[in-house]
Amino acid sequence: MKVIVAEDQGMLRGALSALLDLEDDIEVVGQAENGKQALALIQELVPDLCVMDIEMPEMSGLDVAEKLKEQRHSCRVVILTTFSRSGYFQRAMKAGVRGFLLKDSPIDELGAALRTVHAGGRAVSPELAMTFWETENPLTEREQEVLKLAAAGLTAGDIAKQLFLSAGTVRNYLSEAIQKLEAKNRIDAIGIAEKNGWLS
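Assuming the form predicted together with the DNA, can you produce the structure of this chain alone?
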């Protein structure tokens, strides 16, 4: 089967590609270091499978997966990521992703997952099963938006200007976020939200 490896960290990308290519039934036909490159390569080379990281520059692995689904492209996607966040997982499933592995898994699982997916099956890291039970994002869009800007170091006033709101409104959203997350202050709230992957 023809495979493309998309992963921004050079060492891991190279190592995985080399290792997969050693397998008799796997041929690594291309490597990409960001989402855009991956999409272009997939359209050009039409591989059977693509091993894809989520957090990459230019375009995330999930963006690529969604584009492929939109185009009804035959290439099947196996996500390989550090984070077991319910948001990622659910979005991946919606995008028709066939495999979802954690970078913490042993290396053997990757080859096995590729074969399973190529044969028409699905492959999901056992740790991910738990993810279903994870609490979902309690923040409204506005609250997320405001908290994200606060996380970037902006003051309430700055945020208000950027979103065309009054400063009081911004503080209120932050206050709501703080209460929903049972945080002590906005810094605490930012930490909690980031840990759960609730900021975008």
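Having seen the form predicted together with the DNA, the form predicted on its own:
The text that comes after this line covers the one chain and nothing more.
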């Protein structure tokens, strides 16, 4: 199977590519240091799989996955991450990502995951799967929207104008969000939601 490795840390990218290349049935055909470069390489080389980091300059791994889904590209995406945020996982699943693994997984585990994905299956690190089931996003879309605007520094009045709601309704959404997240106040709620990737 032909694979592209996209990772912004040069040393990790090189090591990962070298280790995958040692596998008999895996050939690393390209390496990218950012999301934009990864997308261009995928379009040019048409690999079977792309192993990608989430957080990369120019375009994140999830941005690239969404673009590929939009283009109905045949390349399957496997995300390697240090983050166990359920917001990322939910977005990855919507973008058609086939694998979601931790960066510190052993190389034979990654090789096995790539073979599973290549054969049409899905592969998710058990540690990540547990975190995602445990931390389901409790906020409604509207609560997320209001909290996101509050995080950007808007007052309840500003948010109300922007969303065509009354200031009272906005305050209700904020207090609902604070309650659901078991937060002390608005700032605490924003911190909890951001940490879990629920405002992305």
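Everything numeric here is computed off the predicted structure, so don't read it as measured data. Positions refer to the first chain, counted from 1. Definition used throughout: the rigid core is the maximal C-alpha set that superposes within 1.5 Å between two forms.
When the rigid core is held fixed, the Cα atom of residue 20 travels less than 2 angstroms between these two forms. The rigid-core alignment places the CA of residue 33 less than 2 Å apart between these two forms.
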